[in-house]
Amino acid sequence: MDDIQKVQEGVFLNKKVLVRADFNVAIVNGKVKEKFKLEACKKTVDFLSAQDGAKIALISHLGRPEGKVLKEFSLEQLKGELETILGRKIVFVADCIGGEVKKALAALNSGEILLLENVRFHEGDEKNDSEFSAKLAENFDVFVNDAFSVCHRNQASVTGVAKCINGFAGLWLQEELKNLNCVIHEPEYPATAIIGGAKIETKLPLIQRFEKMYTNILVGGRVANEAIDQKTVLSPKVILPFDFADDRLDIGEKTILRFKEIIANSKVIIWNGPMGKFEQPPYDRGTREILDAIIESDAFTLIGGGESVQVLEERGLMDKISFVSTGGGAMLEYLSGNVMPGIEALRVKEKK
């Protein structure tokens, strides 16, 4: 991590600054669901704000409105959440790109802080357009990442900005990590990771990477499922569920027990994807158990992937864990030792 340009070794007096944060929250009747992802950029908007002069503006996407303007996926939903967390004035803009961004620039007082308009109402992000990033960068002089789950992506709001103006690793993206790092690279032993939801394709990499790093493997959800009908061959260390709920939608009683004893022996605990189906009760039982068996070891602990962090969230349980990551993907990813684009972006490099 000491190779990437931190936010902190920048200088923001004066300067406009595009920040790229993570708002893709689930929003139902008009309510934000994951209110973490709002807050995980607070640290790097505060730090940025006590440079005299320095003019914010923050960019996501949210949703998939596949380069159509579509109300549903507005960011504008987000504005009185996001005053409310950041204890700021929000102005927001109604695009990500040219002179209204530019004009919105100008006006902003001192204070005040832009929320750009989804940058996926322009198809060039997800293609990672040359043109587009270079429109999305003209109206500033410096970028910062904080969206650590979107570093898994080459794209124009990731990486594309990132080669016409410099770019900084913001200090949530920072703390993401020296987190994952230390999981990874100093863990202490007995070690678990429990790896859980769909696609055995995305998971079956992690699998084997923490087969030659951690004591313990226990898999649960469709993976699972997968791993048995596929007659994927796996290391010792791999526990599969050896019962199961009705039609294997959850692992089942003996399997939650003997979790749970590995669990309670475990110095470090990672945990992505649940156990089941588990917004459909009672196949929310294996998932809910674990949690609690995680909650109640004196392991550190770390959850990442949205289904996982949205159990945590609708049980107030987020400051019982030692770290939750943003990222889902993104953290399967960097956990699995793959090359994270946004990362490489941000690597010390001749200032432009």
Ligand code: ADP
Contents of the next structure:
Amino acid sequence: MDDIQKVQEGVFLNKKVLVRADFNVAIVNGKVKEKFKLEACKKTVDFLSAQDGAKIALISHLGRPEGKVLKEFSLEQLKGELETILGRKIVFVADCIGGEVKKALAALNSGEILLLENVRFHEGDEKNDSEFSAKLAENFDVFVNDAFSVCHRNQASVTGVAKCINGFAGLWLQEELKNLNCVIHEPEYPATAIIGGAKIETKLPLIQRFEKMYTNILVGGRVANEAIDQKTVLSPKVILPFDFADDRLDIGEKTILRFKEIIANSKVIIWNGPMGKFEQPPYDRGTREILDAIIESDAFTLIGGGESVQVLEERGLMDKISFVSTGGGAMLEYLSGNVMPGIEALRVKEKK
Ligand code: ADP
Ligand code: MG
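Okay, that's the form predicted on its own, but what's the structure of the form predicted in complex with the named molecule?
Whole complex next, starting from this chain.
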């Protein structure tokens, strides 16, 4: 992390700054869920705003519009919520490239920030089209990436734009790296990884990496069922459930007790993926009890993953965890030791 360019090292006076944020939140009946994702960029926005004349535009994707302009995926829906969270007036721009953005930047008053329309309304983003990247960059002097959750993607608004203008890591992105590095490099022992959720293909690399580094790997959820059915070869450090609720929709009582004992004795705990089909009670029991045990422990605790964080948020327990990662797929990739193109793009190097 030492060799990436950080916002603290840049000068943003009178600069036009494009900030990649992660506003890919669930919106249910017009209400924004996952507000912590909107909050994540606040420190970076405050930091940049404190530099005289800096003009900030926030850019993000929302959902999967696949290159089409679809109202249900418009970032305009987040304007009010973002104004409250960031404590600033936000000017929405109905596109993320072109003359409209240029005009809005010129007209921006001090204290205001721009919110650009969904970058995935253009196909060029996911295709990492170089012409599109150039268009994203042309209205700006510098790029700041504060969206850890997309750093595993080679996309225009993540990597492409950083080839055209100088790119810096935002404060949230740095916070993510610091905390994730902290649980993978020389954690305090006993260290326990709890892995659950839906698909073994996505979780197996993580289980295998933790087999090398951690004391215990507790596996639940459908991932465990699949490992059992496929007779996946795992180290003796991996503990699979030995009893279940109906149809293996949740881990069983004895397994919960065993997992809780291990959790209570751990110094570091990382958790990704629910222990059962938690959306359908009573199959939320395993997830609930494991989460309670994590919270009661004195360990350094780190949680990430779409559904895992959803459980935390629904129960109002976000501030009981040492660090909550905004990365689902990105966190899995980073913890599995894979190269992250979005972070590579911020490495210190001579740029145009
Ligand atoms: P995360 O987003 O936190 O990484 P995943 O996406 O891997 O988690 O998995 C979450 C999904 O896994 C949930 O929708 C949950 O219902 C499902 N799930 C977990 N365990 C089971 C199970 N035993 N049977 C059926 N579905 C399960
Ligand atoms: Mg998920």
